[in-house]
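This document starts with one chain, in the form predicted on its own, laid out as structure tokens.
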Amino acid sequence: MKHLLSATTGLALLISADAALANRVFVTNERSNDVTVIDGETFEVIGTYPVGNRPRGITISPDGTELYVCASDDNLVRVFDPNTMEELHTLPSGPDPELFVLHPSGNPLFIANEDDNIVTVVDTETHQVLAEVPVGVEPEGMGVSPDGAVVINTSETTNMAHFIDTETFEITANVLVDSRPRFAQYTADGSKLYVTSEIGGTVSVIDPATQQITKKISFEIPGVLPEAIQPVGARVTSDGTKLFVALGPANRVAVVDARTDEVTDYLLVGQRVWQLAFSPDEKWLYTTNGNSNDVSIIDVEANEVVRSVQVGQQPWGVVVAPD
């Protein structure tokens, strides 16, 4: 699927191809089957590019040379040059890939296959499947420990966080969490693991050393029905001071003091906020808002929404190119 770039958006991206890739923001649009590229300095849209059918999960290699997209309805991971958005190759993914996570080294890629109840492990260099790890029913959320030793998968129907050894590809622990876990996020020092539960309305705080839940974070927003508060995407600052949690149809991002795991604020963003990503310097946090077809940009230090950028139809995933 080599793409012919449009005269306007393609020219803009090609002109900027020699410029620094850092801070370029890539957003998958689930319904319009494309990726919107945003300049992280000006917050202007650079272009929008077709990437396959029903793109959801998205990530980028540590060196910024390969952009990975879960083309869920193609049953493939499509890999693009992030400078030109030309497709480089595809990776086998198993059926209905939704979310994935790269090992910190950039290889392998761990992919959640919702329909088959497995995590597929793919070598990003040889493009071969290394393992298929049976997990719970409807796996979705993926996370990886900072040292790359453990990958976390969350199964939506089994309501578990599965700890997978990245050397043996064996499950070493299963932790029962609240209903419909959606995302897993470690702190940068590896001392905590946060798992969001969409229907349960909580975030479980897990000690990775003991695989025990130490706390559950809950949310209350005046004027918002409890059933509308659905934790999905989550990101924590590298200094371990702030956790941001997307609350779905509540149209809010919760700000949590990650030292105490107490909620300190709620930020009003677009409709049905789903996934989150920091800029490399963590000055900005980008949110995908699926029902308002936009991205909200949050000033991380000020806890303030500073901009909204229109993207494609039903934005789902977001990643920012590394420095």
Second form
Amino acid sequence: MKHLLSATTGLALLISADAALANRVFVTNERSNDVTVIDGETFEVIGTYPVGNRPRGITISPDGTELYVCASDDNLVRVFDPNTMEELHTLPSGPDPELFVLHPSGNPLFIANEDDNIVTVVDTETHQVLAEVPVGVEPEGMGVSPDGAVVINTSETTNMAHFIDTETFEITANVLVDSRPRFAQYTADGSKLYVTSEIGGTVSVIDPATQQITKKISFEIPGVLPEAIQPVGARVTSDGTKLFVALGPANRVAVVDARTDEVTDYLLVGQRVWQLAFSPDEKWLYTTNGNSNDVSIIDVEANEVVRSVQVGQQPWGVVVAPD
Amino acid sequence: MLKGIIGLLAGAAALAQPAAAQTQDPVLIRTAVLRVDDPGLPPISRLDLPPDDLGFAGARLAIEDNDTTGRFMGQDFEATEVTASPETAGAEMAKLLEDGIEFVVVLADDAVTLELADQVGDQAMLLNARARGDNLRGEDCRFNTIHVAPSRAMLADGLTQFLMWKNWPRWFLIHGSHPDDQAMAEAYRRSAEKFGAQIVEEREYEDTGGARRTDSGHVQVQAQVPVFTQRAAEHDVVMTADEADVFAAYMPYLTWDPRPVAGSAGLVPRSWHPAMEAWGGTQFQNRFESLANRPIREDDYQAWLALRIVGEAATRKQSGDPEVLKEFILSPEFDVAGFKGQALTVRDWDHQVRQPILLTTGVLTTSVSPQDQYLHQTSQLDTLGVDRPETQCQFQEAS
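Alt. form predicted in complex with the partner chain, vs. the form predicted on its own above:
Let's see the whole complex now, leading with the same chain.
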């Protein structure tokens, strides 16, 4: 009864907080099968809402009206109204969807199907599957070029970044990177592509024009075993000056000067830091910490962790509603 | 007996795949899996009965994985599956060598693995996916063999580190009467000395060939085990070394003193376990189970990893030349991912694959060693097993 009560209060808060609809933070909790919603102004938890089984990847439409959640063990993508957290409909995703990326226009959605070695392309309006693109073993990371022409998929056991043409759904290039690539992130100007390698312990910097690796960023933290440094999530500021890399069980987020691709700092966050998301003004960076069940909030300009917020069990993905 | 060749079908699919912009035929990389079945006693528990496709199913998953990557590299993998008895193993290996196969995954006991290594010489690389003998990594080491299966010393050290962390240093060691049981007991003695545990009492549980799975078996066992274990010196743990699977599974809850059981039963050190979910393990388990329709076994994991080593080398070197691949696998640049949270590499002093050891109960992974507090100047994984300064392995120049 207590649980129900708090959910109702949460809902009431959501509705009354109409003015602050933007800048809300949505966190998927892989083990407790729910999403925690955090107020991006006060950093208070607004509510926790069930979203299906084993939620991992999460994203939001550019206009902020549809929240997409990979319900991995339900083998579909669930779509919610971010204001009420009511389920609107589901999208076919193919088996075991883990991560996805939305075309910058809001349609279609590109989904990595981890168990089936394919990327499924789904129309977010018609809810139809447009294509299934065969990729390497254990597809995971999904990135999209700022102009929307190319989607990147990383395959964790094949160890490649696959370049997928978003018009033809054909693979146009494959770049071999270090072991277990997890995440792909373009700079806002499209001049660079970052691919993190969890077991390799590196971030490959790729020139998207030539599909060549121009540099590999590696990490060294005093007192932390090299094996524990496992790059996963990555985000770069839109002005292209700072790259943040989540280092998994090293419990640190690396700060990289994105102009030189040199590491400048390591920030101590919660345990097994996984994915990252900026607030719309890029003042804050939110991190999901899977083993300590919390979210760390980083002051982007000051390179400082300012808060941690308790969420559900094994937080995995995070997205912030646009302004 | 030739069981079949896997990989050809996937190869045909690879040819039809337009995306990789391959202009020429894919390079074929040929391997074999030779499983030598020992007609021993059935296991104590019927849950442990070996499936027909033991090891082969893991190899099939590796070929699927390698072929998926191969599609983008212009490479095609195949594995010939062969079963043999200890008597026919040599003849089957001769056929594979005659056929020109240069990578052979071997699932056999210590003695047969060594015989096969000597037979092969420099004609092929053996990937040992079953034999745990410390001698195979020590005085009987062979340059042509990569040990994918962990050694007894590694398994023992993985367990000992955990027991020391638990502050359970006093062991009552019970070993069987078969040579492999004695070898495992020796590994525990060595490990106890290395990490400061004490074996306060040691007993041998002789295999007298009594009834094990008969109707009345459990009644007798219920009476026998408490009697066998009574009046032991004060101990924290009952450590069992029972590779022949004669008694250890009976120990939990039947010991005279109420003590946890570890080793061959209770808390068991393994290379892999079907409940392992960390480090992407869940999707690996899913892929295996949808292919084999059963939970994975250690032999499957080890055969999978063996063929992934060949596949990873072929991807990284962008080559199907066996000489190029062999040299790369043995070089310090080589590593492979195996769902254990860190890169797996090959020790240059005995060709053992460095790897974490899982400590498992019946349904879960309780811990993974190395434990955090055991540090090492080069790799923490080298706190498990025989390290460079202690090795007795001296590779002969390849003949």
